[in-house]
Every structure is written in C-alpha cells, then in structure tokens.
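What follows is a single chain, given as structure tokens, in the form predicted on its own.
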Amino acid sequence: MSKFAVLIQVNLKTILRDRILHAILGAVVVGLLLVPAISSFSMRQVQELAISLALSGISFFLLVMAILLGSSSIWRDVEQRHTTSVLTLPLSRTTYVLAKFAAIAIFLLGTGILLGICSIPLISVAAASYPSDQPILWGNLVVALCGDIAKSMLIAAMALLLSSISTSFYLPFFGSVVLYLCGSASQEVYEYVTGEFVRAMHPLVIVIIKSVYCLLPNLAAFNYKVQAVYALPIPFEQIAWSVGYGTLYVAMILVLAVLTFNRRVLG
C-alpha cells in the first residue's frame, strides 16, 4: 500500500473516532426520523416538504462536517505537534495536504450516500400518507444529493486552505462560514447588478462586484433542491457544468493550499 493510501486511512480513522462527529450525526439521524411526522403537518404538500426536509438535513450535516473537519485538520496536527513527527518521515507536504483532503472527501461522500439511502424509506412513508399529484423523481434526488456532497467538498477545500495558512482554529472556521454565506448569495448579487438596475450603480462598483463574483465560489451551481422537490427536469448540460466548475475550483484551491503549506514554517 502506498504512503498516500496509508495516510488517507489514518486520517479516516481519526475522523471516525471524533465524538463530536458522532453527536452531530446522531442529531441529524433523529431529525431524519422525524421527517414523516413533521411533513404530515402540511396537508397539501406532504411529499414536497418531506423531500425538502430530508435534503436540508443532509445538507446541513455535510456543511457542518466540512467546516469542522477542514478547519481543524491541519491546525490540530500543528497544535499537537503531530506534523513534527509525520513530516520527518520520507513524506512530502504535498502528499500530507492532499491526503487530508482525500480523507475528508471520502468521509463526506460516504456519509452523504448513507444518509441519502436512509432518507428514501422516510420520504416514501411521508409521500404515501398524502399522495401528491407530482411523482417522486428519485434521479433528481440523487442529483440534488450529489450537488450537496460536491458543495461540502468545495467548502472543506476552502477550510483546508485557510487552515494551511492560519496558526489558530478561528480563522479557518469563521472564514469558511463567511465564504459559505458569500458563495451562497453571489449568484443573486451578480444577477442583480447585471439586470435592469445596473444603470443606477457606478460602473466601478459593478466591475468590483463582478471581480469578486469570479473569485468567490458559486455555491448556487450545486443547488438542485427545487428540481428534486417539484420534479422539474434537470438539463444534462447544467449537471456537466456543475461537475466541471466544482472540479476546477477544488483543484485550484488545493494547489493554493499545497503551495502555502509548503512555504509555511512549522515550529
């Protein structure tokens, strides 16, 4: 087994032993079990509400885990002096950073799929209690779930980048939260400044907003919840664009994380 695979395995074991993770996962599972009961309060859109609650619960768990794991991965090793012993081995810093991200990505992928599978019977029970005129397009649910998983991986990569720079836990944690909020609203802001209200704004302001829009992650590209809830068609070109955009953006962030960590002086 290669050093990269061994390091991924070690990081995965560390993640799975985290008690905070167990507590958050347990809370999300309890919330998913309550989906049929909570959705029954909507007399007309039980199925739609059940799908929305299930996807939102999974998305929230993936978001919290991405921020926590990405923010604490490198910081924890530096704080506990683990990097001193690990990096003295015949192991490059590039391998170390990429293995960290790979372990987080595998965990997010696995838990996302597991929670998605668990939500299927819960959504089916809720939908059967009050049949809807709209069918459940399970393919749309899979696309929406994959979009949430991809979004969480992107956020984890951003948190990992900030963790490779910072000497404390607070900058990567709160920085990731701010980037998530900005990335979630960036598409709406861009559409606003390029719409009919563009004449009321100074051209320099518009240029600045467009420049910031290009730098910030466009998290709206991974949001397919509306299509999953209301069984709307999803063009293949839109999915392909999301995959390409997410892959390129994550790759660029990881390159920056590797470059910054390689130049970092570890005490």
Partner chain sequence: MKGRLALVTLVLAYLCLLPGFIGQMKERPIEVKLGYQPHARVIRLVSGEFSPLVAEMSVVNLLFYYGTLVDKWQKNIIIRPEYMNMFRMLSTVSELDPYNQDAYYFAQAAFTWELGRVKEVNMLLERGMQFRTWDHWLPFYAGFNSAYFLKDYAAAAKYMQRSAELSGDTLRTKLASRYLYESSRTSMALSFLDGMIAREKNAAVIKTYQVRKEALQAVDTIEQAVLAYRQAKGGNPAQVSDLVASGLIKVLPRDPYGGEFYLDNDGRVRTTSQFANPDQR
Second form
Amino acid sequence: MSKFAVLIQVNLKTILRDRILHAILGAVVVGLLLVPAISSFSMRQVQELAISLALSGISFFLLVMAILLGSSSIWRDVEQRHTTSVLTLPLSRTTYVLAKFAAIAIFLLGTGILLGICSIPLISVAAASYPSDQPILWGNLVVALCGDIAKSMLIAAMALLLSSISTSFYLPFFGSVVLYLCGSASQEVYEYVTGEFVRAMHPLVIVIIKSVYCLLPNLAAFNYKVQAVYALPIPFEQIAWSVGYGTLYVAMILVLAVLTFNRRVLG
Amino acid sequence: MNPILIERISKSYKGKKGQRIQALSELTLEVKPGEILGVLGPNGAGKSTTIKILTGQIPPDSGTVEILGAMAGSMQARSAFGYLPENPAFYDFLTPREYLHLVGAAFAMSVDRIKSESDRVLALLDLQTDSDRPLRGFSKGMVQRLGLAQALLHDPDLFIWDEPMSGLDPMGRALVKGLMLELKRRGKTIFFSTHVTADVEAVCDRVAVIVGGRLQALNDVQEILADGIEGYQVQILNPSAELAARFSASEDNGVMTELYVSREALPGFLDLASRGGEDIRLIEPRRRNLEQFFLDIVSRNQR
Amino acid sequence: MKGRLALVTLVLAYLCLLPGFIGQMKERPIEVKLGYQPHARVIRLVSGEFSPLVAEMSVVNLLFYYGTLVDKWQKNIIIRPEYMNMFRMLSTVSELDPYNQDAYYFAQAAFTWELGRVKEVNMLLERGMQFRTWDHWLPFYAGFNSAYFLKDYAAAAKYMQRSAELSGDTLRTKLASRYLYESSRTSMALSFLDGMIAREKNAAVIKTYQVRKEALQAVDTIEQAVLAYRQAKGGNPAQVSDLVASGLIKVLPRDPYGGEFYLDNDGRVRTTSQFANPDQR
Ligand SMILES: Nc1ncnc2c1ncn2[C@@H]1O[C@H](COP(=O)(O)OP(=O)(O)O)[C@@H](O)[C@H]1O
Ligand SMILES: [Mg+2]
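Any chance you could show the form predicted together with the partner chain after that form predicted on its own?
Below is the whole assembly, all chains and molecules, this chain first.
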C-alpha cells in the first residue's frame, strides 16, 4: 500500500476509535429515530418536516464532526509530538496534510451516506402517516445530502488550514465556527446589498462586503434542502456549479494548508 | 562516505523576553562507518538539538549537516536512518503492529516484509504479547521499546537515537546495550545521546562530550579508560619484608596482603617481585573512571 | 515553488469561476429561511439579559426576509413564504421584549391587508398598548383596523379616542368620525396609507404600501367613474369596459397585484387578484 493510503488508514482508525465520536453518533441516531414522532406534531407538513428534520440532523452532525475533527488535527499532533516520530520518517508534509484531510473527508462521506440510508425508512414512515400533496423526490434528497457532505468537507478543510497554523484548539475551533456562520450568511447578505432596497449604505461598504463575499466560502451553494423538502426541480447546471465551486475552493484551502504547514518550524 | 558529517552548526532559540538561547555553537563532528558514537552531556547541553537538526526537524542557523552524503531533512537522508526520538509519543489509538505498519509503508517496504520484520523487532524488544493492544495503556518503558522497534524495522545502516535508555528498567537497559553491540557487530553505525556515563563506557567506541552547546572533547573510549589508570591494586600471598617496606599495605589479614602501586612505580614493583619470587595473586588497575573524566570537563566549563 | 504555482493556478481558476457562479446563485429559489423558533418562554430563559437583543435580531431577520419576499414578488416568482412562522416570530418578539415597537408596526404592515389576519394583529396591538402606554400609533392602527376591516365602529371609536388623547391631536377624533361616517372605505384607506408611507423607513415595507396604494387608487378611479355612470345613466354599468366605452375613463387602470378589475352585481369594484400577491391567495 502507498504511504498516502496507509496514512489515511491510520488517521481513520484514530477518528473511528474515539469514544466521543461514538457518543455523538449514538445521539444522532437516537435523534433520527425520533423523526417520525416529531414530524407527526406538524399539522399539514408531516412529510416536509420529516425530510427537513432528517436532513438538518445529518447536516448538523456532519458539521460538528467536521469542526471537531478538523480543528483537533494538526496542531494536536504537533503538541503531542506525534509529528516528531511521523514526520522524521520519509513521509512528506504534503502527504501528511492531505492524508489528514482525506481521512476526515472519507469519514464524513461514510457517515453521511450511512445516516442517509438510515433516514430513508424513517422519512417513508412519516410520509405514509400523512400523505403530502407533493411527491418525495429521492433524487433531490440525495443531492441535498451530497450538498451537506460537501459543505462539511469544506468546513473541515478550513478547520484543517487553521489547525496547521495554530498551536491550540481555540483558533481552529472558533475560527471554523465563525467561518461557518459567515459562510452560511454570505449569500443572503450579498443578495441584500445587491438588491434594490439598499440606498442607505455607503458604496465603499458595499464594495467591501462584495469582496469579503468572494473570499468567504459560500455555503449556500451546497444547500439543497429547500428543493428536497418541497420537491422543487434542481437543474443539472446548478449542481455542476456547486461541484466546480466546491472542488476549487477546497483545493485552494488544502494547497494553502500544505504551504503553511511546510513552512512551519516544529521544535 | 561518512554516515554523519556535521560542520560548524549553530542554533539559537527564542527565549523569554526576546532573549536568544544559544543551544549549539559551531559544532563540528564526524561519525565514521561502523562505530558507536555516544554524545554525552548534561541536561540542556544541546544533544537533542543536534539530533533534531540531524533528522531534519529544525534547520541550523548556520553550518551544514550531511547524512550519507544527503542534506539533512531531505527525503533521501530521512530514508537512511532509524530514528528514536527523546521520550517518543506515538498515535495512542494504534497498536504496535499498526504503528509498525505505518513506519514500514513510509520506508516503502512490502506488506510481507513489514509483517516479517515486525515480528522480528517485536520479538527483539520483547513486545510480542502486547503487539495488538492499543498504545494508550502502555508504560513509558514499553513505549520506549516500541520506539526502538520502529527504528530497527527497516534495518538501516545508520541509527540516530536520542536517549535510548531513558525510561527503561535494568533489564531493558541491558537489552538495549546488547542490541547495540549486536548491531555494531553487523557493521551498523549508531549515533546516540545520553547523560549517563556508564552507558557510554559499556558500548561506545567514541564519545563526544558536549557542554553548553560546544564540543568539549571527542575521545576514544578505550583511550580514556587507559589514560585514566592511576595505579594498581595488588594482592600478594605472604609478601617479603622488603616489599612490604617499600609499598605500604592497605590491608593485611595475615595471609593475604593488599598493596597499592602507583602507575610510575609499577616497573620497579614488578622487578622486585619477580626477583623475590613473590606469589602475586591479583593485579588490578585502579582508574579514574569515565564519570570522573566527564565531571572534570563539566566543572572546568563551569568555572 | 510547486505549491505556490498550484495555489496561483487555483486562485486564478477560482476568480474565473466566480462571476458565473455568483450569477447562477441568484437564480436559485429563495434561500432565506425563517425556520421554526422555540417557544418564547424558552428563548427568554436561554437569552436572559440578552432577550431584548434577541428580539431585535429576530425583527431584523424578519424584515430582511420580508424584503427578499417583496423582491421576489416584483419578479413574479412564486414561492411559499412562511407566514405562520413570521407571525409566530412577531408574537415571540412581543413576549421577549414587549416594548419593541417594530413587532407591532410590522404586524400592522404585513398581516392586515393581503393576509387578512386583522383579529390577530389587533390582539398583538392590544398587548403593545399595555406596555407602550405613550404610543398613540398603536390605538390608531387598531382603530383603523376595526373600522376598515372589521367594520366594528364602536371599537374603532374607542381606539381613536385613546389615540387622540395620547397624541394630543384632537383632529384625530374628528378624523376618525369622518372616516367612520362620511368617507368611502377606499378614501379612508388611502389617507391611512399616506400617513403610513410618510412615517415608514423600511424600503420593503414602503414598497408594499405603495403597491396597495396604487391598487386602491385604481379602485378609487373606477369607483368615481361608476358613480358618474350611475348619475348619467341611472343604473350600474354591466362591465368595467362600459366605463371606458362611455368615455368616463380613458384607460382602465392596472391592478398592481396582477389581477383584472371587474364589477359585482351591486356595482362594487372587484379584482381577480383579490388584492393579494399570488402566493397569498
Ligand atoms: N524549542 C525550544 N525553545 C527554546 N529553547 C529550547 C528549545 N529546545 C531546547 N531549548 C534550549 O536549548 C538548550 C539545549 O536543549 P537540548 O538540545 O534539548 O538539550 P539536551 O537534549 O542536551 O538536554 C537548552 O537550554 C534548552 O532549554
Ligand atoms: Mg535531550
């Protein structure tokens, strides 16, 4: 097996053997099992609520895992001196950083798919109890799930970048939480400042907001929940844009992480 | 080609309040093929700093380091040695076998070879029974032994070990000393650091004494030991009166007499003894040991 | 070096992608979500000393959401706004911070005309009056709602009386009586809207008022023509087009809500849009 593959394997084992993960995963599964029960509280939107609860639950879990895993990765290896033993082997730091990301990404993909499969029967049960006037477009649900997985991967990459610079938990954790919040709101804010009701704002402020918008990750690009819940059509083109955007953005972040970590002096 | 060539390296760290801590100054050292070279120095002397530079973890401020002709820190250099860090820490969710798998893969070893070599090194360091237990529950000594095992895995010609005996029990220390001598017998080169003189005495060909970041002495261990002979302890059965008069007895139990003969007086003593047909039972050199040698250097530097 | 090259390449690729990406992001169905809010008491417990701030942020969120809705109405994109959540959020805000005037004013602006939640709005206004005891606008709104929508003139008179006392503006009671007994409903509404537009700051809310006003002005025009028709011909016109044919109106005014004006059997002006945006019907 290649060095890269073995490093990924080692990182995955480290992720999967963590007790905290087991606890969080257990809580999410219990939460998902409650979906049919909670959805039945809605009067007319049982199916819609079930879909939106399941997707949001999975999305939230993936987000929490992405932030926790990403922001406890590289700096912790440095602090616990794992890098002393691993990076003196003939392994490049590039391989090391990319394997860290790959392991987190594989974990997010795997658990995302797993939880997605788990929620199929739960949504079906809820939908059957009060048929909606809309069909369930499973294809849309898959797109929405993939969007959530992609979003969590992007957050993980951000957290990884921050943890490659940091020497403690604070910067990567709070940094990625803040980036997540900003990234979720950026599209709204952008639409607001480019909308027709903005006259009071200084043009300079608008320029600043627009450039920050271009810099920040646009997490709205990965949000297909509305389309999944209300069975709206999703043009293929839209998915292609999201994929292109996500790939480029993550690639940029990772290259940045590799560059910064390669320059870091590990005493 | 020399396994290790260190030329005039200096290194300073940032200390508190913007002060610089000079950890190494103008260190030059050369390790020859097939030798065991011990770097001896008190705590904070710069031993680990030297080894971190050798293994490419930190760059020197000035000077150059070559490992088997390759620049320190390069992939080629890192493939050439087996490194044991000071107080190693490994991914503690892994088992020794899993960690060895990672190390083997890093050295591009085949899966089969990783497996057989893992068995070999785990047996060598007496870790077989714990080989599939996560490292979380390991004692310091066990982790240290795994550190040695992973350094031995790809069977390189050069070993760089930072304090290999630390954290080990007496059995472990004996094991490691035996291991070092065995490696030397197989023609391997070992560069290791320690602050324990007995370790140097037991295994080293040469010793480099570093104090305050400077090389203070670089000697052949056997020479130090020979140079250190100050006199001899002699046991004679019923010595003649003449002998007893010239050399004062340190102990006399009626049958066996113990004498002290200084280094200069030895020829005269032997001459006299052979003429008198003395019954010499034991001649033992009395040496100023390595520890004394080391302490002298350290105290000279502190003055 | 290789890494930097990769980074530069990626950044360039990203910059190339951005314009197209931003363009298509605007095409997507509305993403602004209000979402469900926990019960007001829970929020108050959690937010503690910050509950006025939380209330304020909720209103900002709501206004922002409403702004995007209005934006979409202009472009005739049909979506399902979360009216229930909007109203729930308003009542939550009024519980978190009963002094927050935005909640009451916004409820008046958004939930009376097109959505017809007049009773609920008046209940909210009543609550506001208990706290904002100095605010003469709240009883004024409630009075208008009672008269115009609910046709409860007794209640309206009481509210208007209170508003007049608070504002010290005795004209208001007279205004109220004029509203109630002399004027047609349409001109009552028009002058109310003029007052609202003059006081409003939020662009989206002004926009909705203006659309309403335009519709009411159209109705007013047609109503005047019907009146003239009656006086001239002694009977009701059969269709609105009769008004144009007889030269009483040059061009039939447009319904800004996208409907068609018509006359019911009693000669009253109606529209197929029922004065509501497509998603509110
Ligand atoms: N990362 C560091 N930052 C600051 N000072 C350091 C650092 N590492 C080592 N030093 C200092 O450099 C000197 C040499 O340290 P070291 O090489 O670890 O000594 P040894 O291994 O011989 O005990 C010591 O004074 C130590 O305090
Ligand atoms: Mg040390």
